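Presented as structure tokens, the chain that follows is alone, the form predicted alone.
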Amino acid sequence: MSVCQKTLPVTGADTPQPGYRVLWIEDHELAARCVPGMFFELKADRRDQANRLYKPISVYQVREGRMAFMVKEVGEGSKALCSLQPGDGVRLIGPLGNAFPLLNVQNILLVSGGVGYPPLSFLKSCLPPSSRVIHLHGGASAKDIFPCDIVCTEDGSAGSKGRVTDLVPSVIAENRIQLVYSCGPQPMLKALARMVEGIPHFVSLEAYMACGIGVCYGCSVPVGNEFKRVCKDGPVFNAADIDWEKL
């Protein structure tokens, strides 16, 4: 599948929580190629961003030829993206990466932390309607929480107080979970992989990406007896294949 590089206008923008921005971009051909797990490299089409690196942003939603991307304001690049208004331009490269396998099982658990929410939200909308899907999401505070089934915050300002992994054992036991999908910070994913060992588990890894197309090898992670690139070989991996101790 070919990778496109384009500059397109923002067709819609909203702020779901302070510090977050959802950008909508219309391109029917690109939208038709997006599946849960894929991402794009994005940056604002502004003169002051010309020499800055692109930011890898997961596809959040796809609707009628439009793609949505949820961006968290962290540094200068993401701040520029979050400042965009309808009509402003976005430079994008993609779609990039592989996808979550869509398996038809009865009880599925999605576990996301922080900015790991968007790809799992997209995934939930694409899973078989016959499956019972529970989305467990955690964040530092209520400002990091978005629509899901079970909420956990570190400061207790929304849902249960604590880390998202604190709730996983009871959710699995009470709901006879047969399959787990996850995305979030590496410490969360590492802990989760231990907890759900023995249950099929597919994880989307977050990594610093300088190029996003597999050239620089800056996002390599230990998988089996070799290193694989999160941008080119992932970002979705079978959790059982990752050497979590070396990560």
Ligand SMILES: Cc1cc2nc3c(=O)[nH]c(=O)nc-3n(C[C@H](O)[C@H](O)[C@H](O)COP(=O)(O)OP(=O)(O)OC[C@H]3O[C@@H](n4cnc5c(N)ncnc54)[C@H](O)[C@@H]3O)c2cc1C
Contents of the next structure:
Amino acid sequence: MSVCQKTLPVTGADTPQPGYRVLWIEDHELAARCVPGMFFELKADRRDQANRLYKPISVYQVREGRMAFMVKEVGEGSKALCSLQPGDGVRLIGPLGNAFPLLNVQNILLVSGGVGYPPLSFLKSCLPPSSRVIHLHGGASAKDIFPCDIVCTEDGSAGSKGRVTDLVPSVIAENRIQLVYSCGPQPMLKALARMVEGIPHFVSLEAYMACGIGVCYGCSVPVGNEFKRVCKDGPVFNAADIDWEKL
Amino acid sequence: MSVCQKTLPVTGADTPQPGYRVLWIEDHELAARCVPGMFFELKADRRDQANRLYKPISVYQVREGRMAFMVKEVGEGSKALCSLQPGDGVRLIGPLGNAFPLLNVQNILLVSGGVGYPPLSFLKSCLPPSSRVIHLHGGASAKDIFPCDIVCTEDGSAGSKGRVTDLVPSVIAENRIQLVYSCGPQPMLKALARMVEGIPHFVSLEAYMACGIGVCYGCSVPVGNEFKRVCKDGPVFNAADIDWEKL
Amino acid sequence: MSRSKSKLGKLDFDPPVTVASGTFGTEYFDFFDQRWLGAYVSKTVTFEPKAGNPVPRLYETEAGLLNAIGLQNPGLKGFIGEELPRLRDLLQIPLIVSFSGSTPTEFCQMLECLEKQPGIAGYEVNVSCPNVEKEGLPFGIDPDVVFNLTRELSKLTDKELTVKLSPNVSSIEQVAQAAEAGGATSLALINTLWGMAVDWRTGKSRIGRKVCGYSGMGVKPVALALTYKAAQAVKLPILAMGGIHTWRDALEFFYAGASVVAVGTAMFSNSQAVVELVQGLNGYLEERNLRLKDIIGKVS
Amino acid sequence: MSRSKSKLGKLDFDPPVTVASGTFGTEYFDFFDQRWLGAYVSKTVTFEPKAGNPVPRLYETEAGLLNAIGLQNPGLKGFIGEELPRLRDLLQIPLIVSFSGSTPTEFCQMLECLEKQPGIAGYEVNVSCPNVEKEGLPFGIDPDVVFNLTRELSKLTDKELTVKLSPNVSSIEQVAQAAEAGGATSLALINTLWGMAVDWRTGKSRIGRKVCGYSGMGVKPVALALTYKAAQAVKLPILAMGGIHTWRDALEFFYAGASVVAVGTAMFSNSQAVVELVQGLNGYLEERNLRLKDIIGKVS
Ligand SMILES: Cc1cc2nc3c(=O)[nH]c(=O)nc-3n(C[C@H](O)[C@H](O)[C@H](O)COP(=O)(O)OP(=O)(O)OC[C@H]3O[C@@H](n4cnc5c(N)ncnc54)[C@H](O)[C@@H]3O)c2cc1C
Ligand SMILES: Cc1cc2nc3c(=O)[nH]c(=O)nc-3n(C[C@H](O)[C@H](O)[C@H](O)COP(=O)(O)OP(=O)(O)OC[C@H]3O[C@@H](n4cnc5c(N)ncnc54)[C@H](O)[C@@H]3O)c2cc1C
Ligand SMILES: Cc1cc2nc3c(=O)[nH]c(=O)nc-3n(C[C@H](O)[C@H](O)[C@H](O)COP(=O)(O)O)c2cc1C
Ligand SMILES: Cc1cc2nc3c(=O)[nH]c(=O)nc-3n(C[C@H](O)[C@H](O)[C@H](O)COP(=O)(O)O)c2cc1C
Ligand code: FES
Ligand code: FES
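Form predicted in complex with the named molecule structure, per the form predicted alone context:
Once more the chain from above appears, this time first in line as the rest of the complex follows.
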């Protein structure tokens, strides 16, 4: 299906934590096409952003023809997005990327770190009610924490102190996890991939992007013996296929 | 006397014509040092201007410890200045440059074009009441016109149609002009210099500036056999000294 | 007749706008009609397939883009087998194939092979990619090598033969003259400048390969200077690129001596860049009652 | 002992920051104390006085500054007679004199003459100004010429001898190695890139001389790449510059291999740039309990 490119107004915006912003955008056709794992290329429709790149942002929620994105302030581009108010314009390209594959299993673990939260949160809302889902989320401190089942922070300001991967082995053991979905910073994903080897594991990768639509090969990651594009071949990959050493 | 470098709030601002803005800044010490011909290097104290040059802007009025600048929107820098509201910050360096020399004569002609208006308007307000002063001002159209004695516009939308220099010969003849001050675009100044040869004529030159304080030699203009800096040796020069051919 | 029609050697261009190799794909035709382009330039193809450079490969600086793609591509066989037929079916505009070899012989073999394929209007010989260790680079900086290579290649084809030059040279004039003497029918410039960025927090290079290629807005003054210098040095028409975002940017290049311009990095920030460029250019020419050829090289 | 203390060949630098030749004057000491600088680099002086280039000489682009000053200066005699005594009186920090000749012999004569003057701590040999037709340019791009020139000059002085390199070369490594082999005690880089801008309304060049020098923010990625390349190619310490505005920019250069950095174009947009740079750098080192030498060249 073809990718859309539009400029739309922000219909709602709030600040769930300092340094984060949730932007709501209404577009029934686009919203209907979003599934968990997909992302959009977004940028603020502002003069000082005219010559700057779009930034990949996951679909965070979809509700009645509206899509939400949760953006963390990191650099130039995300700062501009976070400054948007209702009524301001957003330029977008999407929906982009593949989706988390859904398997018919019972016990599912979601592991997110930092801005890996939004796509897994969306995924959680779409998993069949019959499955038992545990969402483990970690961040640097309490202000990087959003609703989930188990929390940990590096500075101990919320949940248990440490890395999200510290908790994974016991969670897996205690809950007979059959399937893992993950998204977050690469070192976390790398560590996680080692830990859950043997269990089906789908990971959504982050990569710096230029085009977002598969033409520039800038977002490539080592998968098997070749480089695959996160924007077009991903962002979701089977963790077993990724060459974690080269990443 | 040493040059100051400050960030000050805009205390008042208005839009005398679309595309122009008058900014008032209060600083008793600086205001007391301003004489006609001097200028400041100004820039908007805004993040997107951080790495951009200051822009030279003439002192337009001085009143009770406040200085006014009249800025025309031309490019990036002047646009940012024109967007300023009372309370916004301006970064300034100054006062800079020399001054119009005052001669003890009766009949004085001021000729300005475009943004040559502000310094001559300030000069007029400082000339002795005993002198007879005629201020001739020209611009592209009615929206480039400000209070003066004789107006002309290129499109004829205010005053007489044509160039300001078209009117000069008759004004000089009819008023026995003994001294000319001018400021404006270079082609105008060049033509004027030829016309009024023989009459003392002081001209304030415009030049692209980087430092504004005499270190970079970027604003040099051909004067006699050498290049002089508009920012430090000028901006006011004796028209007879300028090598108009090379300019 | 259109005011903005132009020529690049043997190829007519209308509009006088194309895309920078490696920054474009037919995916963009989801966003605008291909006829807004005067020709299509493929991503550079190499003889063998290339996996490309280690990650990360991209970083956006204050004023441009760093990249170290390393010519990831399926190789000549893959290109001819899959990409070329697809492009042939899809394109209604001339196709210029960009290619690069690791030796002069390989360049020649590739051209011979491509000559047998239908649907190719011309070639862009990439002797200037800064992101591959052996390929391209030694060629693009040495006038003698460029002369010899171009001479061999020009014997093998009657189609448009553009040589794409590196800006990272002591004398663009000499390299341009070498390509002209060798029989190139036009020049393309600039490829990316050397670039680098470091994460000041950690001391880590932003790009896996450290030194990489720099493009976009911040390279425009350099690209303009080199376009002007090359245009002064040779009679060949020039396909200019480097930081062109708007029709105003494009006008600067036409005045400096470009016959055709290409949009590269700008596509990534504005997928309508090409359309807006062509519209703006036509508006400018109409308003002033000019033809494009009246302004090419007319900087004063 | 200060964390940020450094060395450029024979000169101690504390802070490890100086100014780019031609962009600075003592006028700036109205705005900050000179001790925020580790040394003062003069504007390039030539043997004969130079009137400089036709106007206009400056233009601010989207991402940097174009200039074609053309080394306007009073000549060696004027410098020694007026400027040098003034600097000697005023400076409490080491003075590095930048100079440029039109022939190797002239370079040597100038150095001999300068050697007799008290108050000079070192020299920056400008072989790289893009804005003069004959001077500098032929020297800076040819490794052999740089080698010979440096060898002659190094015989004439025991003071710090920095050779300032042009970025407009095919191989910065070769030129850097030539200067090292010739006896330079450090390298300075980069001088300005080729640049140009055209007024799209009129087709007029923004700069009288058309092709000119490009500096400022937009050249930073290039300057970083060349600093890194030079640092990999030679053992000499490097005085790096090119688009350094902030302490974060400076850190990138230290990680890439610079021993000292210089602020140039940034002075024009922020007269406190040097002060803020030194403060930021010290803060960074303190917060992480590092010394500058722990990070120089440590990009990973
Ligand atoms: C498929 C996909 C989905 C994504 N979904 C989301 C999402 O839903 N929400 C979201 O917020 N982000 C998401 N991201 C990440 C987001 O795209 C990046 O944060 C954004 O592109 C950063 O752009 P920028 O211009 O703000 O920063 P840039 O200027 O591009 O700088 C970012 C870089 O700077 C460095 N950096 C900047 N600040 C810091 C810091 N404080 N500490 C350490 N390093 C730093 C990092 O190296 C980083 O690579 C997603 C990415 C991908 C690939
Ligand atoms: C001593 C002195 C005093 C000055 N006093 C004043 C003053 O009091 N008020 C004032 O408004 N200005 C004054 N100027 C002029 C002012 O400095 C410039 O207008 C300003 O620097 C422009 O900067 P910018 O960043 O806005 O434009 P830039 O981006 O620097 O571009 C300006 C250049 O773009 C071109 N340009 C831009 N727009 C147009 C256009 N519409 N038509 C044709 N060419 C165009 C011109 O070539 C011009 O040189 C003075 C200049 C000097 C030297
Ligand atoms: C992501 C990316 C990939 C590129 N790939 C190629 C390539 O395969 N072949 C080539 O000749 N040039 C390649 N280039 C260089 C561009 O074609 C162009 O010469 C350069 O980017 C300058 O133009 P711009 O500033 O408009 O992008 C690439 C540039 C970028 C940014
Ligand atoms: C206005 C101006 C004048 C310059 N004059 C000289 C000079 O006289 N000698 C010299 O070696 N470099 C000169 N340069 C180059 C700078 O010293 C420096 O190498 C270059 O600008 C890159 O640094 P920056 O980006 O920090 O300015 C000049 C640069 C500018 C902008
Ligand atoms: S970002 Fe261009 S291919 Fe993925
Ligand atoms: S602007 Fe630098 S000397 Fe005048």
